[in-house]
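To begin, one chain is listed below as structure tokens, in the form predicted alone.
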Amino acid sequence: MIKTIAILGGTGPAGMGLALRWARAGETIILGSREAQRAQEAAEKIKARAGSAARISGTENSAACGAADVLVLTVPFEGQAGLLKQLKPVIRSGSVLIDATVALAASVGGRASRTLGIWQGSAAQQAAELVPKGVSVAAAFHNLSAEMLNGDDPLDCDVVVCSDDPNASEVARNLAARIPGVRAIDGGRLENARMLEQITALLIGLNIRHKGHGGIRITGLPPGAYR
């Protein structure tokens, strides 16, 4: 069973259409934000779409991170590392961190549609580094549509997920499933996010080109490959 989650930077697009389908799925959802206040009224835009009994509140990130053990990183890349360093102290032993962040040229002032290199080998990864001890790392949710995300459709798009810790996939797999329209995969390592990482900037440039909002699917694998 999931507990309650915190998305971190949860006020963005990415952050926001993410709590809106786990709360309308009946997750416990706690939107973290650099202003509390900010956080509070991205929360009751949520709940007024999700409906009354929606169980979801905002407050300032390291509120967020402290009252939750999963918490999953919504920043653009630029931010990422800064934040799990204010955030350390009071991450708590045991959660798991379920990170998002795609290391985009355009943070740089460069193209959306290209990736930075990262000596870590990905922004994942950079996380894992700069978590403490005891909390483990999972990749995931990068090439979903942010726009989507905030509709009221099903979305059509799989969730590859890549982590060194099997609960931490299990706990990113099970979220991933809480969204209609969308199946999750184990991806493997959490050396394999890079190559997501990579995904994300190829349907950016995709999107941009179409005027469209692409995902991804995987076929061909057998079923129990799915959730």
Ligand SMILES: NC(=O)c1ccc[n+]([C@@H]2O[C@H](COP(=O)([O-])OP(=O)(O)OC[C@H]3O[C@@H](n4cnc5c(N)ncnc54)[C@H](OP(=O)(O)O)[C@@H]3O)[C@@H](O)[C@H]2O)c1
Second form
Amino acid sequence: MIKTIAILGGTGPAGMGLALRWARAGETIILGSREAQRAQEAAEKIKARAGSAARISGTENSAACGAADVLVLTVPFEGQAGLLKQLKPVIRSGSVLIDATVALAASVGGRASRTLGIWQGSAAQQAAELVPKGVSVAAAFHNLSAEMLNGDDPLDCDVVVCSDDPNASEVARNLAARIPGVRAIDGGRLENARMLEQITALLIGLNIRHKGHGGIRITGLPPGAYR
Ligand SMILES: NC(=O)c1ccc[n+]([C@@H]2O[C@H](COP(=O)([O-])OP(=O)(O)OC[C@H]3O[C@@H](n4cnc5c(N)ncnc54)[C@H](OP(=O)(O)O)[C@@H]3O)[C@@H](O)[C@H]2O)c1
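Next up, the form predicted together with this ligand, please; the one we just looked at was the form predicted alone.
Expanding to the full complex; the earlier chain stays at the top.
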């Protein structure tokens, strides 16, 4: 079990869904928001579903950040850089930041089934440039449907984790494996996050075309590759 997980931008569907699953798994969660009250209300909603023993609270993003060693970033791409710059002074050295951001073209008025080109290669690599020294970044959870995360059934999806830091990858894979139905797989270096982010755009297109909530399964690897 991880000490405390702060989910920054945790009031949206992706953050709330992850929080629900981890609260049910017994993790301690702080939901972060630009407005403390919004985060508190979101935390209460999750508590009502996960049970009164659930360890979940809500506060403003910087306070959440300063109280946790594991940070999960679930904001739209257009807010990612600004939020990380704002939080830089309060992110604890030695923290792990898990980035789930997808740079969808919808951020700039384009289609949700396309990604934007990013100078650094991916949103996760942009995040790695913006965190303080001593903070490691993993990319994960891009391909989980928030709709499914916010339900009660096990998910039918694998989570590929990309990071340049083995500890950050380990932390993210352990958290992924706490979600029922999810297997976590080491996806190699952070630069591979570019492909994870593009798969999300593909899944959005598939969901629109086929009216579903698609996910991915990686098959054919030896059992030890899956957590
Ligand atoms: N939805 C999915 O199925 C899914 C799946 C995988 C990955 N993702 C990725 O995960 C991220 C979050 O997805 P989502 O659907 O939950 O997004 P969202 O609802 O659009 O945003 C999540 C939260 O981010 C905060 N936020 C919005 N704009 C912001 C800004 N400019 N600066 C700082 N904070 C801002 C808001 O919280 P406050 O107003 O409370 O601050 C909002 O509730 C996105 O990058 C998305 O591409 C989504």
